[in-house]
Structures are given as C-alpha cells and as structure tokens.
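Read the single chain below, which is given as structure tokens and is the form predicted alone.
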Amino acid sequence: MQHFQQSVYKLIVETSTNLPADVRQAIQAAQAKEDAGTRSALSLSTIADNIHMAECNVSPICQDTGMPTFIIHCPVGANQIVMKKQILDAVAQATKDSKLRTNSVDSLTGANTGDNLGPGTPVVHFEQWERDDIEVKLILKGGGCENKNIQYSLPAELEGLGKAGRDLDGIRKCIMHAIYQAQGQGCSAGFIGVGIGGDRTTGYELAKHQLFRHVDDVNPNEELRKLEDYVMANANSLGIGTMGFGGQVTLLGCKVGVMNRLPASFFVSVAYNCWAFRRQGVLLDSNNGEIKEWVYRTGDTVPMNTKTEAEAAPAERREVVLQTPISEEQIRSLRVGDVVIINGMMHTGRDALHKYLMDHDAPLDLNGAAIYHCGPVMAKDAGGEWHVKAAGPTTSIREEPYQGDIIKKFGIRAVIGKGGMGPKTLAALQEHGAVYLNAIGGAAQYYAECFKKVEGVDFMEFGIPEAMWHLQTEGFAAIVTMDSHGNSLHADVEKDSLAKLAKFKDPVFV
C-alpha cells in the first residue's frame, strides 16, 4: 500500500483544519437559536469566522489538537505493524508541518517529544472486519474538553439532582449533571458521548466511540433514542450557553451507547467534546492505500454563515481599547460584560510557567502586563523567524492555585483565558486591581491574526506550548467576565444553572 501513509496524512490535515458538514450544520442551527446581540451570539459568530479561516488557511481550527486517536478497521491478513509505523510517520510529519501541536509530553519529567510520538501517543486501535477496504477514523479531542469527561458509579448522590439509582432515570441524571459540571470550561456549546456499563476503562472507551456517530443519526435502541431526545430537548434550558456566557444553546449533540457490566459495578461514563468537534474518516483501497471516499461529508460542502443577526443587531455594550502596559485606573474602570480590545505586548503562560514563576523572577518586567493562557502552534520560517499559526485560549482554572499570587508578585493587570477562574483569583483581582478576560475557546485562527510579530521567547525547555512567548498584538478582543470589583459572570452562570438543574430531580423514565 504505497499511498497509505500519505492518505493518513491527508486525513490528519483534514481533521485538524476543516470541520465536517454535520458539525457545521449543528453550529449553524445554534446560531439561529441564540438571541441576537448577546455574548453567546457574538461568540458563535466568532466561531463561524474561525471555522472559515481554518479551512481557508489550512491551519488548525483549535491550537490544542489533543491526543490523536485512530480507529482502524482492516481486512484479515492486513499488516497492522506496517500500518501503525506509517501512521506514526504521518503524525510526525503533520506535527512538523504545524497541522498538529506538539502535545506529547513525558508524564514524569514534562519533557515534550516535539513530534507527538511517545509511549501511548498517538492512540491506535485496530479491529478486523470482513470487508476488503480499510477504514481509518480519527478524532482530535483537546485537553480542555478531555478534562471535563466524567464517570459516575451508581448509585450516587448528585449535586442539585439528589440520588441517581441503577436505572435509566439514574443514567438521565448523570448525563444532565455532566453537562452542568462542564460549564464553559469545555468550550461549550459541546457534544457528548455516553457509555453505559462496562468497566472503568471500557466505559470511557464506549463513550468516546459514540463521538464517531453522525450528529443526525438515530439510535437503533428505542430506550436510548428516547434518552438522547430527552437530553437534547432539556439540556439547553440550563442556560449555560456558549463559552459559559449564558444563553439558549449549551449542547449540540448527545449520543449514548450501552454494554454489559459486572453485577457489582454500574458505571456511566461521559466524554465531553467542545464545539470544535474534529473527527473524520476515510475508506481506503487495501491494494494501494488510496482514499476512495470520506466517511463524513467534508466541511466545504456546508459553507459557514459568518454574517449573523448578532452583527446586525448588537445589544448595548461597552467597548474599551487598552494599550499595554495597562494602569490600575484603567482596570478599575472595567465591568463584567465590557468588550476589551488589547494592543501592544502580550505574553503567553500556561502550567509550567505559572509553577516556575511562583519561586523565580520573570525574565522581563510584567508590571501592567497581559498574560494569555495559551499554548500556541508555532512555525519557524527559512530565516529563523517564528510565526503564530494557531493561538486560542486554554482552560484557565488549572492556574487557580497560582494566579492570585502571581498577580500580586508581578503587578499583572490582565489575565486572558477561557472558562473563568475561582474565588482565590477573584479576590486577587479585587485586591490588586486586575481583570480576567474570557477569549473565545477554540478560535485559534481568529486570534492568531492578532499577533503581528513574535518579539521573543523564554523557557523553550518547557516545550513550544508551555514556553513564554512575547507577542506584538493588535486588535485582540475578549470579554470581561471577572472584574476588579468582585463580580464574576462564571460564578453567576454556575449558580443560576444549578438552580435550573434542580428542575430535573423528579423521575422521568419509570
């Protein structure tokens, strides 16, 4: 199969850069439902722009290209050893070409392999079937939504819902709770795959397999079909909305599968996937490895509508332009809901940098600075100059143990990320005069265009995603969701959605 490796490479590029048609249709349906001019409507408009830009630029839709997970069906007698080697080579080449972010790190040392290869990376599952063709499916599920996966062991007591028993109604409660607990940290509006039964390992595997189903398919199991329909009819009433900003659309798809279990165990496993639902597949000729057809309709068959009512009829909102370094007076004037446009120098910083800065000095003066929770995809040109290829925000809550102390220590004025932060950070914003800005999760192409020049980089020993990049920025837009006066949109939406979750406490499937 002389073309197998190149076909897998094409699959990786397509999956990373071009959402399939069924996902695009779900996002467009969400745009139609959302109230014009709201924060969620504006976010969906940005998401639509980003999808279009990624397709045109052939660059990652989201900078976090996750753990590449392949599921291959092949004929009896196919050489799986050779196929796996060629899959690894294709992953390494796609990483070198900036179609995948360098995401494989040593679990003990934190060292980045630089090519997405290493023990357990990528994930490759083979299964034989009685057909002549080879099917290769791929899902790229980022760490932000992967961290919102959740597994329940029934019976269980669930916040807001009470007891979930070992029955269909208990399963229903688990699914509703899973959507609530994700809030905006998984880049909602999202998709979920649910696995009922199995053991702890196979339950999660079944849940992730549900994400390979088409968004508009119908479950052949009548009880599960009713459950999926129920979740889709009721989940959006939680009011979590896009990015957790509040709104009409929180969930874009729900797929449920079931397998047998041990009498002593009853697991409900939920795989949460962000709006950037990157999964695709190809059917290959087993003689030469060439692509015969795509498993899902490709994205260019459904152009994104990037002009929406959100732009035509904006609600009243304040827009503030800030030049770094930013003064405390400027920060104190901001309120939750303000749109902030940042120009000037911006610095990226994720987990490794925040941990380092707790006990060390920064490599430059951060007084009045803007820190961006971002692990970008970077590429170096022939002249040795770095360029930003994809640069959306990462989930900020991971920095909660550090952020307040670092704001105080260095005089940082703006923290940018997604999903919001907790009470320790909120208190530091209020005490020291800083603000949290929520960028649109997954909008990696939209934000990459805001970075006009890479001025430098520190801590490359942490790996490209974790290094501290110093970026000249122009027109970077984000929304104030935590201000210096003790207000947090994230806390408000979580409190409101918990109250709404309680409406689903009474039995439905009896």
Ligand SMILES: O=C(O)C[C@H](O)C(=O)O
Second form
Amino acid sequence: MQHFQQSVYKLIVETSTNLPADVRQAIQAAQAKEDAGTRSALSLSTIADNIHMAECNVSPICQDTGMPTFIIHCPVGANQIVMKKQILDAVAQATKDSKLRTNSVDSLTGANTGDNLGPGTPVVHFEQWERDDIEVKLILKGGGCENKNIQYSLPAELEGLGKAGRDLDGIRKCIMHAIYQAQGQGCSAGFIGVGIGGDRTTGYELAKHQLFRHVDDVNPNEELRKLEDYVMANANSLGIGTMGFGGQVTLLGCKVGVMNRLPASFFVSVAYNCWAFRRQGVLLDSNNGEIKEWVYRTGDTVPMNTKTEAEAAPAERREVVLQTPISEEQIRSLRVGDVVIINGMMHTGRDALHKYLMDHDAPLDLNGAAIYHCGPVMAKDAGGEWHVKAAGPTTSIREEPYQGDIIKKFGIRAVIGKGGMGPKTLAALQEHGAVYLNAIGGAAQYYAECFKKVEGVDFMEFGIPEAMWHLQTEGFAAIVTMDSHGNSLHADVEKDSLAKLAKFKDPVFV
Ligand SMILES: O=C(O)C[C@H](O)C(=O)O
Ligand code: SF4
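Swap state to the form predicted together with the ligand from the form predicted alone:
Shown next: the complete complex, the earlier chain at its head.
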C-alpha cells in the first residue's frame, strides 16, 4: 500500500480544485435556462469562469474547503488503522499546500489547529465489502451550506405550506420548505440530499449520503423517483435564483433516500449543498494503493463556457467605480441593482473580528472603509510575503447582531459579503450612509485575482480565516443588494418566494 497516502492526497486536490463532470453539466444547464444579462445569468457566468480558473490554477474552487468527510470501502483484513493515519497525513499535507483552508477550530477557545486535524476533523467512515479493491470517497461541504441543513419532525406546521403530515405529501412539503428557507445563503443554486426516517443522527447521515449519488442517476424506488422528479420540476418556480438574486434556477439536484424509523419519530432531514458541490472518489488497487479509476467523471471532460463578461451581459446595467476610502455622497448615489467595482484597500473581517470590534478599537482607521466578509486561503512565500490563494465571500447574516453598530462606530461605508443581511443592518445603512454589496459566493479564484498585494494582517491569533487581512484591491466587482435608501433585494426575494411557496400548499401525493 505504498501509494495509498499519495492517492488520498490526489483525491483531496482533485475534489477541492476540479468540479466533477456531472456537477458542471448541471451548472451549464442552469446557464442555458437563465435569460442573458440578468443578475443570475451574470453570476452563473462568473461561477463558470471560477470553475475554470480553479482547474487551471489547481487551487480551491471555494475558499471554504469544508469538513473533509471520507467514506471508505475496503476488503476484509485491510488495515484501517494505517489507512486512517495516512488519510490524516494527506489532509495535513494538502492544508500545508493551500489546497485546503485551515478549517479545524477548537469549539470553546476558537483556536485554529492550522492543519485541519483535531477532535472530529476530518470525518472518516470505514465499511468492509467483499471486493478486492478499496474505494475512497470524499465530500468537501462548506460551512455556509451546512448551516442551511434542516431537519423536520412530522407532523409539523410549515410556514407558507400549512400542515405537513406523516406521509409522502408531508415529506414533499418539507423539501419545498427546505429549499425556500435556504434562500441564497447556501450559495444557490444548490443540490439537496434528503433522508427520510432514521433517528436525528442517522437521518442527517442518510441525507448527506444522498449527495454521493450521481447527479443524473434515477432513484430505483418508484415513489422516491416521483418525489425527486416533482421537486426538480417545481423548485425553480420559487424564483430564488443564483445567490438569491431572483431567477429561473434555484435547484440543481434532488436525491432522496429512506430508512426505517421508530414508531414515535418521523424525521425528514435535508442536507443542502451549494453549487460548489465538491465530491469525488477513487478506486484503489489494494496491493499498492494506486488509483485505478475515478468514481465520478472528472471535470476536464466538460469544459466550462467561459464567456467574457461583456458577451454575457449585453444588458444595460449601471457600473460605478469606487476608490476607498469612499464618501457618503458616493454611497447615497447607489441603488439596489448597481454593479460596483472597488479599487484601493479592502479589509477582511468575519465572526471573530465583529465580536471583538464591539468593545475594542480597530487596529486602523476604518472611516470610509470597505469590509469584506471573507475567510481566505493564504500562503506565505519563501521571502515571508503573504499571497491570497482563494477568497470568496462568507455568509453575512452571521454578523447581523454586530454589523449595524460597527458600521456606525467606525464609519464603514461598504460591507461586502453574500446572502444579504437583516433589518438592523438595513436601518444602519440608511442612517449612516453605507451600502451592502453581494459578491458571488464560492467564486474564490475569481476574487483572489483582484487582490494584488497583502499590505498587512491583524489578529493572526484568530487563525487565518478569521484574521483581519489588509488587501490592496483592483477591480473587485459586486452588486448592490441593500442600499442606503431602505431597499433590500434580499427582503424582496424572500417575500416573493414565500408567496410562491404558498402555491404548493395543496396535496399532490395522496
Ligand atoms: O467560511 C466560508 O468561507 C464561507 C462559508 O462556507 C459560507 O458559505 O458562509
Ligand atoms: S461560500 Fe458558498 S460555495 Fe463556498 S462553501 Fe460556503 S456555501 Fe459553498
């Protein structure tokens, strides 16, 4: 098994950097459905570019390389202790090589282990089978979409849909609701795995396992096949669209599995996965650990359609170039829907920083500043200089308890993130004269290119993703989705999609 560790390393790199063929095809089908020039079409074209760039750069598609979860099938007698140790070593090596972000954090102290190893990370499951070869499957599912997983206990009363009973129609309602509640925060359009039954733990596990199915397979259970087809045929009419911008495509895949339950329990568990659906697998020779084949067709067989932005967006849209520090007057002139290009200094800040800034000073003047909700993948070169390797936005709503106060306390003019923020932030934008800009979630290579120089970093003790990076920026494009006049595209899409959800109230499977 001298090649086992190297093969697992190759699997990690491939999974993180090269989206498989079936996922690419689903994204391409979405591109074909969106009307040219719309916000969703533009975002899909950025996503396609990003997929291509990640493949060429052999760098993470999204900066959040998720919770590495391995599922291994091996012949009776294979040494699982040795395999597990080699898997951990491969994970640490891939982290060192910036193919994975440092993503393992002590839950109580917040300390980042720096190598993706720690209690509970990575997740490694072994199962024996009666074959001679070894199969290693890996999914890298990020935190933002993981936060949008949801579990229902039937019977339930669902927003917009009314009663969901303990039957196929109740399950149908749960799935439609799960897609609605995710809005754009899990970087829609997404893929969902659904687990019917089990207990709270095995139900979620079953849901996650569904994500290992091929996007284009057909469920052998006739009832579940009908349910999957129904969801695929109807979910897009919720109108949530790419990144929650509104649009024709909200869901890219739906896979449903079932297992037995206790008489008293009826769980429907939904695992939501963003468009950056990174899962791959290898079949290994159990004598030497060499890769015999890939489980999912590799991405290079389906090149992405990388149109230039101009070709993709002939539509009229206002584009405003802003240089930091930004003035109140410039901000007040912006309206929801405008595209903003940012040049100058940008500062990253997410959960740890926002909490800290509530009762401490900032390490530098933030008047007129642009704060980017982002936890990047960074690499230090031999000369000690830092470089941005992947840097898409993180889900902004987590900062809702802090953001409004921080905008006012420090004079921040632009908050950049994804998924939108709530009423408290919207009020602060209006009061102070600031704007919320939505960047395309997962487009980590696309945005990394905009960061020309790392000028400095504060709070390295928070760990690389949570530190405050000061970045010299050129040509960072994002869309105004909350302006300083009380308008929020997110609030509009949420309201509109709730009305559309209510149309699915009547029974379908009786
Ligand atoms: O942690 C991140 O970088 C992003 C996260 O996956 C998110 O979707 O919010
Ligand atoms: S940022 Fe978006 S694309 Fe990346 S892991 Fe989070 S949900 Fe997925």
